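First comes one chain, alone, set out as structure tokens in the form predicted alone.
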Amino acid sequence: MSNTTGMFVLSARILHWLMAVLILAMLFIGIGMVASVSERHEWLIHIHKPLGIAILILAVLRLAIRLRNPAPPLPADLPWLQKLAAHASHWLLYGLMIAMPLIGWAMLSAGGYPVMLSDSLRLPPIFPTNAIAFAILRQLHTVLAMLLFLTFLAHMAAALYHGLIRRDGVLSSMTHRRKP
């Protein structure tokens, strides 16, 4: 099944947007949390843990979507180098938003917290308690974070060049109709 429109459907570019928002909106909040020790880090914990359920729901359903409606091909004239670059980190990134939330809530289960989304809704731990674990799954979930970061950041970059710089259709694919 191949993309002949030239635009990602519909739900891809609602998915798209949405979850770049609550991505941003991730990282800001666990560095929040990790850099503070006030009350205001109880108050990032109880938004963290159900944000981070959302994005592997969204995550989840956003792959599905996409194995389902293929993504409109680049340009023909794009280096090799570069077609590989942006099919490797969108995959990525795919990795990433699945990956994180999963080991954040095996990070938990590990230390023995609660896994809570609200008051009353609280998630089964699925990793047993151990403090090796939750160190090194800790670990984890921290250089995941920032290569998440870093690889939005070139996302974002090769967004703009190609919106700004090539203007050869690749952003306006997942923004709104395609020039002809």
The other form holds:
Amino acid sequence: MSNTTGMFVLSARILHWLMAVLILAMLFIGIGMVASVSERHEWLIHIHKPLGIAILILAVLRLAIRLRNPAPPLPADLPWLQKLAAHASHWLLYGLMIAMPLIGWAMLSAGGYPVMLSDSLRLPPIFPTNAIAFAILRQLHTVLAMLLFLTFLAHMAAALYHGLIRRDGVLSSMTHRRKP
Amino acid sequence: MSDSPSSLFRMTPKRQAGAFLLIAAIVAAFALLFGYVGGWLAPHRLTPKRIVNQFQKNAGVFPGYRRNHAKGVCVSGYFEGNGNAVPYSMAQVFTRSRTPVVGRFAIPGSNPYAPDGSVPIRSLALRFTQADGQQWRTGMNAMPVFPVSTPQAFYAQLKATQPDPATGKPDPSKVAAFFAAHPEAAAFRAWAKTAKPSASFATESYHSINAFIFINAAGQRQAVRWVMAPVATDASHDIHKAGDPNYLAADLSQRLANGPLRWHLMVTLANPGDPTNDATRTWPADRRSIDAGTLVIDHTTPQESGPCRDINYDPTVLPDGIEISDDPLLPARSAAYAASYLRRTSEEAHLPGTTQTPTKPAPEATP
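Mind giving me the form predicted together with the partner chain, seeing as the form predicted alone was just shown?
Next comes the full complex, and the chain you just saw is listed first.
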């Protein structure tokens, strides 16, 4: 099964741009809420948790779509190192967008917190209460958030490089149908 | 791949350099914005880290312990709701039922070995775990008001009371300057003037200090404050052993050996217009108060091994039916407690970069 259209399928493109906005917002919300003591801290936390679960659900859906619909091949003349970086960063992004919400959920569970998505909607714990596990998961949540942000920057820079400099159809495979 | 090979060579070097610059500028803009939102590029913004750092500057670091109210004991028991608060809050805890409670009596300060008589304030933190899995966490204090009403003023107070390296004590002129600039501290200071370090946790009242909002099943909102009012008022144990710096824990164990201790949860209902965003002022004394139930404490354990050790008593962890008010101290408490909790659990986990041996207050007095 291979992709001959040169495009990602429509559902993949919609999910890509929707999640791009959600994940970027999530990174700024997360980093902003832990650096604030104002009421911002409260309302950002109240967005952070349900948004994280929404991203988890969308990421699983997206992974399923991606596995059923192969991505268009990269340009044949792309240096092998860039190809490797492209594949590695894509799978890293998939891994992080699934791992981050799960770590957040597990970390609150380990800290003994009720995992509240709203005033009344509570998720069950997915990790036993354990302060040491909390500390490890909580620090991991930060480290991986930084990694996710750096990967996003690299991903965006690479997309712009393909779109503005190489003009090789890689960026447009995620944006619009190109004229043949 | 009809339009490959790439068009790299079709761009003039000048245009190509411009495109690279544009990409670099976009990446840099995102990175700078991230750094600003994250506080690294906003050195003047008050952050939870900066508050906790100031606690450490004032008193040193005691690894594994809370950064404030470090000295305390774990307790457990239950809360018996009587239904009186149900018209105001739909929280399960207020129904006629028993809710298990894990709590912690403590004294303020960052030193877990401070003598009990060194401060007149006692505190009580509680975690109620409702049958539906929702929790109510609260951290209460013996005084009815707080010295300041904003996190910024609290930080200024911490800075003003930082020990002077030369004397090991706060600089009186800085403390005086702080209180001159913060007349809102008057009510707290009047309380502190008459307050004496009590000989027992059992005979103290514990105030929510901050206002909260109760929400009933019809969605109606009612601003409240509460106080845990002690049933035990006897002073028979009030003569503590001279020289015992830990008399509070000893008194508590002794009392619990004779039976459980009780407090009534008295909820004060604000009138419309009563300020909910100012912890330095109490509401007029004629406000209605209801007895919402009884707290029964029947067990105590040292905090190093007790169930309260790993609980962050964040007062914004609330069940459906209670919400935070617009008091700006509440989000700050939540944020700073989380920072403290992460530091002490990271120390417990021996994570790299954590303090493992107690440090003296910085800067260290030099001979």
